[in-house]
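Just one chain is shown here, as structure tokens, and it is the form predicted on its own.
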Amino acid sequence: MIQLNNVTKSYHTERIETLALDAVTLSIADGEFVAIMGPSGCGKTTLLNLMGLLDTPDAGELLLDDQSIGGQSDRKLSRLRNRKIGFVFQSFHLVQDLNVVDNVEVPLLYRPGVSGRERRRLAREALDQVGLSSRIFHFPNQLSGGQQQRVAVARAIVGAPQILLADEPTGNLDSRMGDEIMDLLKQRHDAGSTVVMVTHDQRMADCADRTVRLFDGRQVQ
């Protein structure tokens, strides 16, 4: 499903270059269950970014479901990460202008041919899969933490993606909420999504089914 080959990436500022990869290959399989871990600014977001198609690497080969994705445009980019991608981000960057059900209709809005009330069928089933069905008026800033994080899983699986992508899901959260965001996660693997989730919790990722270490960029396990 996702195949990086020699994949590098750097960073500039006016004054320095930070190596984030450093020649990363690595395979991840229709259907499988991957953690990333490795110490702070090892370049595990950076790897996560790339097989998002929310940004290209420097150098090497990066191919998500056997299509290479160099030399593509951006909005062909654009259209794949839509239709294939699901995202779950540790700041959870809800609208905080919306409602929760319309927080979770954002993807199905840049979906050709979805009908509004198709959306917000979609999206109640969603919220009701994470357990916030009694909250779909309810804002941003009127939930907690757990449950806005819960409001971000709804919309990253609202559009049935075939990869889902998590970077330190449950790190805000206190164990239980974590425990419950996780078996979110392991739901929609068991639907059949591939999952890659970033993590420092040696317990979550235990729930994967390999881990892949990261060291200076480089993979070291």
Second form
Amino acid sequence: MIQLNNVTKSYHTERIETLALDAVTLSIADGEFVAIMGPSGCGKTTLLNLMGLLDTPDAGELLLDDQSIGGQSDRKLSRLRNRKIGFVFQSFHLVQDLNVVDNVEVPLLYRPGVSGRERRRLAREALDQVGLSSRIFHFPNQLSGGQQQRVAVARAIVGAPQILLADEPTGNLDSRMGDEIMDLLKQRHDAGSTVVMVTHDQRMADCADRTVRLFDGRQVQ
Amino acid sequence: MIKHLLKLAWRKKTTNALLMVEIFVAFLVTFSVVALSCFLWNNHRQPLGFEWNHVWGVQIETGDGRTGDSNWQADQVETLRHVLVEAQRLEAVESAAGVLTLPFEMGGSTRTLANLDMQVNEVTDDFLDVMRLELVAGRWFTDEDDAKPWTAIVIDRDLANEAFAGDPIGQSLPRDPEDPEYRVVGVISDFREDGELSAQSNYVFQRKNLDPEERLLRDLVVRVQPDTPAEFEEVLVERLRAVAPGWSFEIRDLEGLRRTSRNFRLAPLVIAGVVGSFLLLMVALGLIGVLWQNVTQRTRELGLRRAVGAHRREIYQQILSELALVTTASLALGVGLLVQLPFLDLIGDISRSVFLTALVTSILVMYSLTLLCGLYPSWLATRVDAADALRSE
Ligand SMILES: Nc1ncnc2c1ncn2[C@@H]1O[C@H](COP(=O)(O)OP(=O)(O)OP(=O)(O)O)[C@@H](O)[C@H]1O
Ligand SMILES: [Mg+2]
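Could the form predicted together with the partner chain be given as well, to go with the form predicted on its own?
Starting with the chain above, the whole complex follows.
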């Protein structure tokens, strides 16, 4: 499903070069739930961004469904992101100027051939699944953090992507709200999705099938 | 997608309202400048109705301190006759006539009869030849108009159409019973004495038969042979002085008068053009600034859109579409306001076609301007790096 071979990524800023990922080789199977752990700055987000096609490796190879991602056009990569990947971020990243249901519809705007009515139906369905059907016309700033993250999860799943990438999805939430989000991710996993989640919380990581540990850009163990 | 963009635009109504005001004002200014240009250009394309090349104006000073409104003395009438005959006798002169107001002089008199505005001039019988007017019906003034109880007039086609339903020849201009009668003997194509840039207007030539009862003619028009050198001016003045002792003559250059009247009419356009361009430039810079800021403020949103599947081109189109929406709304307001003008009769001489041309042109100008301003900010928006934009701080 997701395959990284010797993937290296470094960042250059004014004379300093940071090696964020150093020859990481990793394979994530279809339907697997993988937690990624490691100290701050070890490259977790970088790894997730590469898997999510938001960034490209400097060296090494990334395969998605046995298809090499290297050298694809922006258009192709965007289409792949749209169809195959759903993101959940630590700080939600909802569009403040759109209400809940419009936020959830956003990914479908970039999927050709989905009518407005179909978008609305799918968005309501996704909001149903995260238990927010009663708040669809609220704006993000009228919701609690946990509710906002549930909207973000609805947005991530509205296009029925195979892969869910979550970067510290519970990082900004208290433990009760965090548990709610974890339950949603587990539900997706049970429904057959591949879930990759970055977390600092061992309790959360325990829910996963497997934990990948990073240290200074390298996979440990 | 349009609906989605409309919702976004509505949520940002304060910023967008400011943009709209800018675009709205710029649109009105553009419209004024374009309408004025169209108006002048449209005038420019119309025939002048006369030929001014190789025609010299000669201003007469009778030397007795009389003003233009005073009546003739019998001896003065006689002298003027001699002056005209003498001028025509010269080899280099094709024809000469007396006239009350020179073409391009911008001092013509106007009259309003039965709600019809018209410009009125008084000329002697040779004026047709000197100015090469185009007679389209009836005849020009001749001796047979002498000693008639009415004054012969020749009118232009516009006035003929406006004032008379059928054939205007032999008809009189509308008048009160105690007023003198003006009877139409002929129709000319046009006579735009204020020059190429002036609007069409109704014109009346009144026959001047050099009668001591009437007011002075102070100008002559003299058509000279095409290759006449400028030195002939002195010869002409000399010869005229010889038959009119005590009078003085000054050559008035029609070309110069024409240039002055043209500049007079172009000045408002130049001023409006300069002010307008400056304003458009300010609006354009302001627009780029606001759009730029707008894009930088929205990097997270743009990054998010990229992450969920928008490619660069879609981001580019989104920013431009948002701008196009705001522009459309402002222009709709502007057009809504401007179409009231013809109904309110506020635009005077401007014809419907000039109005529509100006409207369409300024709409196109505004769209081009705003989209041009949007190009760089939109491109900037496509450069937003999703990974950077979405990194939690
Ligand atoms: N855009 C960037 N420019 C420069 N350096 C960067 C950039 N993004 C990440 N880095 C550096 O790369 C390294 C890995 O960063 P990354 O965000 O992947 O860490 P992380 O494991 O997600 O940390 P955290 O737990 O704090 O989120 C860090 O040292 C970071 O400073
Ligand atoms: Mg991180």
